[in-house]
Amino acid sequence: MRKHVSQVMELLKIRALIKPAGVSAGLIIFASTALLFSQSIRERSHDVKNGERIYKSGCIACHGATGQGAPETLTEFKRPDTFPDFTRCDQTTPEPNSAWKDVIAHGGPARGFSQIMPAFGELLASDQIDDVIAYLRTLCRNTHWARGELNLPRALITEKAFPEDEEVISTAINTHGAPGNTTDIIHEQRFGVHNQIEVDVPIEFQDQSNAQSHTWYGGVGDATLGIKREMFSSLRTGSILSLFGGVIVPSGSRSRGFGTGTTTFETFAAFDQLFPTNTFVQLQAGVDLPRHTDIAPQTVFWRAALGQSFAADHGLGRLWSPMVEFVADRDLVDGAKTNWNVVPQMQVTISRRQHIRANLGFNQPFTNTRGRQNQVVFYLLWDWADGKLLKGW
């Protein structure tokens, strides 16, 4: 009981422990959040009735009156496993309008899908395609699902708010000082309307040479098990907010520097904002609370990512997303300093379906630099809900 009271008292010290740099960051994040909520994504008013007329005159033969697909006995093709059911909210809402528009305008092969989907770009004007998409959106009756437009490009460190189905392999390599690298194997899987489970297993390799020997050691670090829940999302304002709770288990060797040696409870909030110009901001703030504070301190952290997405072919082609992150953490002990890092980076989609993405950046400490490593950081991301790893190229 005394230990729990002590932890609560330590948390109450956060405000006092965070010096002007941390306070300034908090004020900036607060002001930014207030500003971001005031934004609104304004789109052309789509004519759903016109979209329905176009759908029933040209699309119904294959996709059926309800959007679930016409009876296979009435079609002249074998239905591929990627054939859409527009009433399935779990299938349709994660997809942004741009993905659908690309397939309608340029045909299925444009996104690595079957050639049975023809191109309608020469038959329908851009506004007419938008009307069809607006009608297709009405076939998902559950309006509580977050839309795919809010699934912003994943930053290297800052966690996004959108619940996702992804496999990520992320590697950080030291560029000076003691050689070493860490590769995180991350599994994210959505369940229900708002929830996501996350498993993160780090694999570490370090050169722990000394005057007597030159030796590399490798092993598993402390793994994370957690649940993220989307609390709020709005396509109209471009905003999404999620909360995360998880446990970092002491699976790594503390003697080799691969783990803390104690179970740690982690919680954070993630807020993302998309602007009409495809500029986006992602904010994350949380705490790590180890069970045994005598061997690992409690820590507060906050992160922000600012990015801009550019897409070829009038917004329908390959997506390039330059970003910069500002990352900070501080131990909740007297006299601790706030560590700040800046992380410039570039994410790009590398498959036609855009379900395989890569990101490359550089993690540079700019306060308390002694003993903290510069790192090249990169990841390969597979959005497995959009198709198999070797499909869609």
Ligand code: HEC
Contents of the next structure:
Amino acid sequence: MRKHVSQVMELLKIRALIKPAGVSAGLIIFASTALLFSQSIRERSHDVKNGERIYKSGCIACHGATGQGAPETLTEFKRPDTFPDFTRCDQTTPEPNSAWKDVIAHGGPARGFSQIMPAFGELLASDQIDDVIAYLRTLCRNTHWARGELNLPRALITEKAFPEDEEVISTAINTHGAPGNTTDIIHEQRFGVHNQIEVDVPIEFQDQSNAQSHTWYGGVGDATLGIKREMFSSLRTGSILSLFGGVIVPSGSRSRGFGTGTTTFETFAAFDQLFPTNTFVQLQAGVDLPRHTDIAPQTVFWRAALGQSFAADHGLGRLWSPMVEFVADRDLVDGAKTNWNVVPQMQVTISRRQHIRANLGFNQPFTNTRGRQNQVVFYLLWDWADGKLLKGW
Ligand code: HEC
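Can I get the form predicted in complex with this ligand as well, since the one above is the form predicted alone?
So here's everything in the complex, that chain up top.
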């Protein structure tokens, strides 16, 4: 595995060297990463039959013969609203095996779930728990759903490939130069097996002072509305690919500098790769095509986030994910320079259920730095399909 990491480092180095080559560099990285890392996150093959036997003896009383839950007349407990129906792929596929393993071994409260779900860690060996999980996985019959293992930690700028149910509030504050900040309110919602809608409304505040006065202006920026579609995903290889198409509407004031003043079509591809050691790479490349190119240039952008997740306390504690992003864009006009930024950051889970997370990082331009701001960027994220805001702590 160490070899893989060094290969990634190598790639990023190569990338930094060939930065003036622009788009083609992005594409090379895209293609070569896909090739290099077709190595797999192989799941040890588990004994589904044995898993079924364990399920029928230990779980059926509450989870029912079909996995949809035992009839409520037979169970003593009131069902929590997160009580799983194991036949519902939309509910089960976003959960990684590791989360289920925690709950089965250590009981519901280990992940902020109900204590009605008992701990089986003393009764079942690790392999037996893997077997019963393998059996639970057979209860979702549609294998086209992307698996939650591929839902990698969200980077500050690079968009991930996994379709999400998520609310995010992300703020960027200028740390020098003209004072100002932007807060993006982002709503992401899955529909169907592969799709996700996305709405991003930025709120801008800027100190647009002159020699005489300090004046702060606030307002909405240009809002984005789009659809992301997962095109391919494989838990075996650890890869997922998505395409995005959307519109950036000119809702921001152009005269205040909050908007471009023209409708822009945006499209990008996002490819993510997870390695067996929980190292991951997220790549994104796309274009912004404004309707009126006389007032806003066409731009291309390409981004990479490289990171590693560490679970504290043998997976029961917080999940820490340090990442570094390399972010570039370039206007498609003669003589334009490529803007490169580097964004070191740390994401951490805040709730026990890991459905509330925060990320803090620094966005620093390192080429073409004149007039470009250094920023502190942070977000709060709520994976709302995993439970209410105040549950699961
Ligand atoms: C006494 C009843 C009971 C038994 C026995 C039981 N469970 Fe559960 N289980 C629950 C309840 C209740 C929940 C829902 C907890 C919540 O949502 O707060 C649950 C939740 C779960 C979850 C879902 C966690 C998630 O991420 O949504 C898994 C996985 C699970 N049980 C597996 C098992 C397995 C495997 C067994 C047998 C080895 C088992 N359970 C036995 C009651 C039970």
